[in-house]
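Form predicted alone, single chain, as C-alpha cells, below.
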Amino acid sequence: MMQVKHLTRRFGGLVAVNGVDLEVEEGSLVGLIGPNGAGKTTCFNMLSGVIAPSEGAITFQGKRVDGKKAYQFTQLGIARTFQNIRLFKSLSVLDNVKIACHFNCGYSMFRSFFHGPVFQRKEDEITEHAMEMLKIFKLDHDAHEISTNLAYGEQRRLEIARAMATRPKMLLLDEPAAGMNPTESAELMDLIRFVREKFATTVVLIEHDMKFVMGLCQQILVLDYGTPIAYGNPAEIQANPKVIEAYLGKDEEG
C-alpha cells in the first residue's frame, strides 16, 4: 500500500530522519519505535504531508505523494492522530467528527450561504455518518457534550473516530496510548484491532509502550537518531542486540 524509499529530513544542519526505507502491506499493522528524539514523529509528519521530505520518495497505492499537502493526503485516504490530543475544544463531540467530512461536503460555498435543499441533504448525510462513527466508538450518548468534558480515554477514542470519519485506507496513530493506564491501554489495543478488521484499514503507529507495541504490531521499524537500525516481527525486534542497546537498554537504565 505504501512504499518509502530513502526518506530523509533535514532541519538546517540537523538530520532528523536519515534514509528510512519501509514497505507497508495493505491490511497490516506496523509499529514505529525508538528512543526519545529518534525521529519518529518527524517521519510521521512526512507520511501525512505535514512536512515535505528533504530527500526520498513516498508512494501510496502506486502514486508518488511526497511533496503534497496534508489535506491532499487526507483526500488520498491517509488519516492521522497526534501525540497531543487535538480536538476542537469549544465544539461538541458530534461537531468534532462532522468537521472531518468538510473536504467531501459536496456543495459549493454559494449553496452553504442559502441552506437550500442540496446543502441540507448533504448536511443530513454528514450528520448521519458522524453519528454512525460515534456509535461504533461508543460515544453516541455524548454526541452533544463539549469534547473537552470527556474523560481522557474517551477523547482518544473521539480523535480516532474523527480520523475514521474521513474513510481512510491508512490510519497513522501517534502515541495513541500516551497517558493511559494499563486497563485503558488494553481497551485501546482491542479498539485498534477492531478498526483494522471492521474498516479493512491499514494501521501504522508510534508508541513508547513496548508491551503495547509487541502485543499489537505485526512488523516493527526501529529508529535511533533518525536512522533505521532494525525491522522485523516482535520476536525478532526483542532479540535484536542493536535494539536492546539503543532502545530497551536505555529504557531499563531510566
Ligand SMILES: Nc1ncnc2c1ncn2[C@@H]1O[C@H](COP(=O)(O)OP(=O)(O)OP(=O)(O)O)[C@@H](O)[C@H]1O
Contents of the next structure:
Amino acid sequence: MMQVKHLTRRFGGLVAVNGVDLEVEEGSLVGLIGPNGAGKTTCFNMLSGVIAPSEGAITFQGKRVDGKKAYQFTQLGIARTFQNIRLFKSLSVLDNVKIACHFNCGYSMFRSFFHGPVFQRKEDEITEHAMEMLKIFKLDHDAHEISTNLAYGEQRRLEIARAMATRPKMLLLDEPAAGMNPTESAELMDLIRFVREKFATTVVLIEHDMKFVMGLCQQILVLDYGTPIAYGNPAEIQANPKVIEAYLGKDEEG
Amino acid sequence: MGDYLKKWAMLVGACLLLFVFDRYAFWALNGFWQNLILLAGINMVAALGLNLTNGYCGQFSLGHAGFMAIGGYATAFFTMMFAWPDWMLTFPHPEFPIVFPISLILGGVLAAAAGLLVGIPSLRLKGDYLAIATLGFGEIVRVFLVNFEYMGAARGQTNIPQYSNFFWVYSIVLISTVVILNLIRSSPGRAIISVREDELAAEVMGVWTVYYKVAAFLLGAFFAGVAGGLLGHLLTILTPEKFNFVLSIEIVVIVVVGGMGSTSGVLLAAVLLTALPELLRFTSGAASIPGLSLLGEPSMRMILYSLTMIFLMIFRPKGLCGNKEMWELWGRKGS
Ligand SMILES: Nc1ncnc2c1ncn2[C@@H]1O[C@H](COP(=O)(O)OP(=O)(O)OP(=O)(O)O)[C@@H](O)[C@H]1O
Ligand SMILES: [Mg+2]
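Please supply the corresponding structure for the form predicted in complex with the named molecule (the preceding block corresponds to the form predicted alone).
Full assembly next; the chain just shown is listed first.
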C-alpha cells in the first residue's frame, strides 16, 4: 500500500530522519518506536505531507505522493492524529468531525449560500456519517459539547474519530494512548482493532507504551537518532540486541 | 424542499415590507435620523464582509477601505458613465432604476476581483504581516484614486445620483445576513472557520486552506465593494480621503466590538458604533466639566467615545457576543 524509500529529513545540521525504508502492506498494523527525539513524529510529518522530505520517495497505492500538500495526502486517503492534540478548540465535538467530512461533502460553495434541497440532503449525510464516527468512539453523547471541555482521554479519541471521518485508507496515529490510564488504553487497543477491521484501514502508530505496541502491531520499525535500527515482529524486536541497547542506553542517562 | 422555498419567499416578502416602509414611513423621519439609519446599514454590510475575513477565517485584514473605494468608484462609474440603454435608467422608476442594483453587483465583483489579486500573494503572510500588507493595499488604492483624473482625482467624484435609500440598504443588509449565515452553517463555512481554529489541523483534515482563505478574502471584498457603492450613492460625492485607513479601522472596530465571528453581534455593533459618535454630539455641550471643558467640545465627545470602548473591552474582551450568535447566548441563559 505504501512504499517509503530512503526517507531523510534534515533541520539545518541535524538529521532528524535518516534513510528510512518501509513497506506497509495493505491492512497491516505497523508500529514505529524509538527513544525521545528519535524522529518518529518527523517521519509522520513526512508521511502525511505536513513537511517535505529532504531526500527519498513516498509511494502510496502506486503513485508518488511526496511533494504534495498535506490536504492532498488526506484526500488521497492518508489521515493522521497529532502527538499534542490539535482539535478545533472552540467548536463542538460534532463540528470537529464534520470538518473532516468537508472534502467529501458533495456540494459547491455556491449551493451553500441558498441551502437548497441538494444541500439539505448532503448535509444530512454528513451529520449521519459524523455521528456514526462519534458513536464508534463513544462520544455521541457529547456531540454538542465544546471540544476543549472533553476529558483528556476523550479528546484523544475525538482526534481519532475526526481522522477516521475523512474515510482514510491509511491511518497514522501519533502516540494515541499518551496520558491514558491502563483501562483507557486497553479500551483504545480494542477500538483500534475494531475500526481497522470495520473500515479495512491500514494503521501505522507511534507509541511509547510497549505493552500497547507489542500487543497491537504485527510489524515494528525502531528508530534511533533518526536511523532505522530494527524491523520485525514484536518477538524479534524484543530480542534484538540493538533495540535493547538503544533503550537501555537511554535508561542509563535518565 | 417546500421549506426551502418558503424561507426564500419570506425573504422576498420582507424586502417588499422594507419597500413599503421606505415609501410610506421613512420620509417622515428627519434628515439626521434618516442619514444615521442609512449609514448604520452601510456599515453593517461592510462589517459583515470583514467579519468573514477577520472573524470567521481569522485573516486579519486592514485593507477593507480599499475594497470599499474600488466598489464605490466602480458603482458610480457604472451608474453615471456607462452607456446603458436609456430605458434602464428609468425602469421601473427614475428613483429606483434597475441600473443601480446591477451597478452595485458589478462594483462588488470588481472589488472581489481586487480581493483575489491581493489575496493570493498576501495570504501567504500571517498575522501582523498580513495586516501590514493589506494596509499597504488600501493606501495604494487611495493614492491611485488621488491621481485618477477621470473620476475627479483628489477633488473626488461629485454629482453621484442619490439612489441609496432605506429599501436598497436594508434589503441588502437582510440578504447579506441570510447568505452569510447560510454559508457559515455549511461545509465550506466550517472549512473557513477551521482555518481560524487551527490551520495545520484543518489542512490535515483535507481542507485546502489556501483556497478557503482566498475565498473568505474575496467574499469579504465583495461585500465591502457593495457597501462602498451604497455609500457613494448616499453621500452623492466620493473622495479618496473618505477611504483612508481610518475607515478600515472603523470597520475593524465594529467587528471586534461585535465579536469576531458573530454575525448578529457585528450587526448590533454597527448600529451602536455608527450611532454613538453622533448621539454623543448631543451630550457634549452638557458634559463640560470644569477643567475638562478646556479641551473643547469635539474632544469631550471623543473622550466619552474612547471610554465606552475601553469599558467594553474590559467587560466584554471578546466583543459583545464573542463568537456566538445572540440567540445562542440567550438560549444558554434560559436553560
Ligand atoms: N521543525 C523542526 N525544526 C528543527 N528541528 C526539529 C523540528 N522538528 C523536529 N526537530 C528535531 O528533530 C528531532 C526528532 O524529533 P521528533 O519530534 O521527530 O522526535 P520523536 O521521535 O517524535 O520524539 P518524541 O518521542 O519525544 O515525540 C528532534 O531532535 C527535534 O528537536
Ligand atoms: Mg513525537
